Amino acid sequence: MRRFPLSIVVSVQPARFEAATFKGDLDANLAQVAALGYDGAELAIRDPRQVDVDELERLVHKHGLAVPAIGTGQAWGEEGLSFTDPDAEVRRAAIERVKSHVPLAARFNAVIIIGLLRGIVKPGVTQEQAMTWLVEALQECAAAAAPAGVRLALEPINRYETTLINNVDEGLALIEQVGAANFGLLLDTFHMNIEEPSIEESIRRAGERIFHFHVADSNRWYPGAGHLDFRSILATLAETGYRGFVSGEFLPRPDVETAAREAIAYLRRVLD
């Protein structure tokens, strides 16, 4: 099986999101990620304007890590920004926030992740209106990112968190609506286990539109702590020709060091 490079989520700024696996002292966390043998750190960044980008790059390079992707979900979780809010000013702020990530993503050759920043359908808003706002926002963001060679990846998220794009088929339909070559999908095994009849078949359908890949087990703990068949899942991912990172986004249970260590040990066994 293809030996995918492995990364894990590291939050650059304080966050409440539980599955942002590493939080706190950035230098110490990056050192630990590198010591455990990861090839990269997926950086969760709420607002790049509040980040010393030169210092961030220095720390990442100091520990010999790549940055395959930048997560934007904290703008939703901490500030409530989204593409589908009834308030036009909130929608505009969400779009501008994604645009502000483009120079940082270009610098690290990273994918920009669109998770819950896409929003939910709030009271007084129809599903159709929310989808229209979502498509328009993604078209604007993709157009802003394209000249810098930056790609955007939307993550299908399970029905209990949003009704906007829950599975691969809905994600592929959205790609057609957006119509941008630099817009694709981030697939996450935790969400896929809830929404996809067959994780492997959905991976095959997504094919070349997979821009990034998250792993967490069925219980959202580290891979190997639940019942998912990662050997089959990752073999199928390899069959699609995917050449990117496999990135751990899971709960820091029973503690962050144990989870990160068990995850990479398990994934290496599966991949090797």
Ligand code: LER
The other form holds:
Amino acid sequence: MRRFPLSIVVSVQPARFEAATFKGDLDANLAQVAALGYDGAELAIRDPRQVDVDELERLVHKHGLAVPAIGTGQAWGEEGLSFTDPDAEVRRAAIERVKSHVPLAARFNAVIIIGLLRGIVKPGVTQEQAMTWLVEALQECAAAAAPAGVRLALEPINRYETTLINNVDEGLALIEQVGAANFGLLLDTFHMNIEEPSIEESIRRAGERIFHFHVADSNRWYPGAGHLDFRSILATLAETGYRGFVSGEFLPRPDVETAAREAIAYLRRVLD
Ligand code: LER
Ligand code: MN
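Moving from the form predicted on its own, what structure would you give for the form predicted in complex with the ligand?
So here's everything in the complex, that chain up top.
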């Protein structure tokens, strides 16, 4: 089977989100990620304005890592920003935050991830209104990213976290509505296991609109710790022509180092 380049989520700023696998000392974390054999680090960044980008680039290059994607969800998790908040100022701040990731993403040739920054349907807001705000926000962000050659990937997220885009079919319908060539999907096997009737069929349907790929097992532990059939899932992903990174986003259990080590050992076994 094709050997995908492998990356793992590393948080650049402090965060509560549990499945941001590595947190804390960035230099030490990147050193460990590289030593374990990963090709890249997916960086979770709450606010690019508070990051010394030159220093970040220096560290990433020092450890010989690529940055395939930048996660933006901490702006939701830590600050409550979202595309679908009833407060227009919060929606505007969420859009501006995503736009502020564009120069950083361009520098690393990274995809910008739209996960929970899309928000949830808050009391007093209809699903229809939230979807309209979501489409408009994505159109604006995609248009802002296009001149820099940057792509945006929306992640279908399971029903227990949001009602806005839970599965691939809803993601593909959203892509039609947004109508931008640089807008696609991030598929995450943890969410897919909850929402998709067949993970493989949904990967086939998403096809060339797959811009990034997260792996965690059924229990959100490292791949190999649950009951997902990664051999079949990754073979299907390869069949779509996807040539990007397979990125580990899982709980740091039993501890971060064991999880990261087990994940790469297992994925290599599956891919070889
Ligand atoms: C982020 O990539 C993710 O998978 C979501 O569960 C965030 O809540
Ligand atoms: Mn994910």
